[in-house]
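Below sits a lone chain in structure tokens, taken as the form predicted alone.
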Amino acid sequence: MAVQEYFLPQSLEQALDLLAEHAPALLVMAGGTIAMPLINEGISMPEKVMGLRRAGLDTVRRENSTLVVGATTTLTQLAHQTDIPMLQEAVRHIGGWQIRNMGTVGGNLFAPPPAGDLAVALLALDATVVLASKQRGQRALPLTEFFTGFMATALAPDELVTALHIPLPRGKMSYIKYGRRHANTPAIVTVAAHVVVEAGKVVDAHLALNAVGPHPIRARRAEQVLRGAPLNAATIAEAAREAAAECEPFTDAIATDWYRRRMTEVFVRRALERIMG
């Protein structure tokens, strides 16, 4: 059945009103780069759709030591910010310019692996996602708690993603996406690392992976290997092995699970070596 009703709210309040009235039958989208192909191919057949393009959620601003990014900010808009270079690097690896011009920061959180390569950078930056509901107001949730399974999140049926709060990093960052080609290709593995070194030892480490699990993940055990140790070749090799051991790769048309796990070790090592160097 074709879409019967299309709503275009002019504010967040209007959007939450519509969601409260029509959920869970209402499909919410912004850029439509994920939803529209499914609708056009008849895989998804919603009767009601709400677009968020005019809801006022497309701003990027700095608040003290935090970058606040609205959920409908396009990937192209995000690429123009200069506070966090790793976000610019991540955006450059997402699709072509058409996708980046339409795709949004909030929408990219819902891309199934091996897509969704912005989320892996956000995880490494310890981002927080802001959710809003008409009945319950706003709540802030660490992005590490947002993903709950394959195509599953902690978003309630009456909630919208409204913004992401990203602490400005104080250490060194590295982002590597490995695919069969250099551009516009699904990832075999994507690695994002944020490491803080003081007095010759790692005092904090965030290591995130994509395309090697049901959703973008933090490599917690590998982070523990790094913390408190010198960032040298031996520590990096151990952390890379641990990251490969704790990921949950899958086999698809792009790569086997064995190959994804092997490349996880290789590219975690390379990402950390960049920081060491």
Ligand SMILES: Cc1cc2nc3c(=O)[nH]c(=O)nc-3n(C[C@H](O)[C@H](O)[C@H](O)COP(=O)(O)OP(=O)(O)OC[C@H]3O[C@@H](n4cnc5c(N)ncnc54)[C@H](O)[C@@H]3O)c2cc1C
Contents of the next structure:
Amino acid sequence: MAVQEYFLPQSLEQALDLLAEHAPALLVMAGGTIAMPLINEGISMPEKVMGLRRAGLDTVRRENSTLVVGATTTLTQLAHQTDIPMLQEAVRHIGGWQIRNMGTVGGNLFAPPPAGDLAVALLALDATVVLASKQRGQRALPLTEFFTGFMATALAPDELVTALHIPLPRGKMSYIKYGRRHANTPAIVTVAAHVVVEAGKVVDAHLALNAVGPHPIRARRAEQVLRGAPLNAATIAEAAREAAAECEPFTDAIATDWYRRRMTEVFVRRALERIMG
Ligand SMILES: Cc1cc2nc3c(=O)[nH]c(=O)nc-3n(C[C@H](O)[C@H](O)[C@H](O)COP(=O)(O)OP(=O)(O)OC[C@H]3O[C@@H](n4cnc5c(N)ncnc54)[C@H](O)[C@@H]3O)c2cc1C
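Mind sharing the form predicted together with the named molecule? What's above is the form predicted alone.
What follows is the entire complex, opening with the chain shown before.
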């Protein structure tokens, strides 16, 4: 069945009202770069669609030591902020210009692997996702708790993602997306690292991986190897091995699970070596 109704709310309040009235029959669409191809190919056949473009969720602003990014901020818009260079780096590795001009920050949280190349940077930055519903108002969730499985999130049917809160990082960051080509390519593995070193020792380490699990994941065991240790070749090698061991790679048309695991070790090591300088 073709789409029967299309809604274009002019505020978050209107969007939440429409969702409360029509969910779960209503498909939410932000940039449409994932949703539209599925509709055009007949894989997804929603009766009703709600576009979020005019709902006023596309601002980027600083609040003290936090960067607040609205859910419908496009990837191109995000590339213009200069507070967190890793986000600019991540955006440069997503699709081509058309995708970055249309695709949104919020939409990237719902991209099936191997996509989700911005979400992996947000995980390494310890971002919090803000969700809102008409009935229950707003709630904030660490991004680590938002992803619950393959194509599964903690978002309730009557909720929208409204914003991401990203603490300004105090350590060094590194982002590497490895694919079969340099640009406009799906990931074999993407690594985002944020490491704080004080007095020669790692005091905090956030290591996130994409395309080697059911969703972008934190490599917790590898982070544990780094915490409290000096950032040297030996600890980096051990952390890289641990990340490769704990990820859950899959085989697709781009790479086998075996290759993805091998490359995870290689690119975690490289990302950390960049931080070590
Ligand atoms: C050719 C091509 C290349 C691509 N390359 C990459 C790549 O290299 N890396 C990568 O990570 N991705 C890539 N993508 C995937 C996609 O374009 C991006 O992930 C983009 O950020 C998705 O955002 P969107 O706003 O277009 O999502 P949409 O298609 O608008 O939304 C997808 C789904 O997410 C949900 N959703 C979106 N926003 C909200 C919200 N605010 N609240 C609640 N639910 C919401 C809805 O269920 C919606 O149906 C590519 C896509 C294409 C077509």
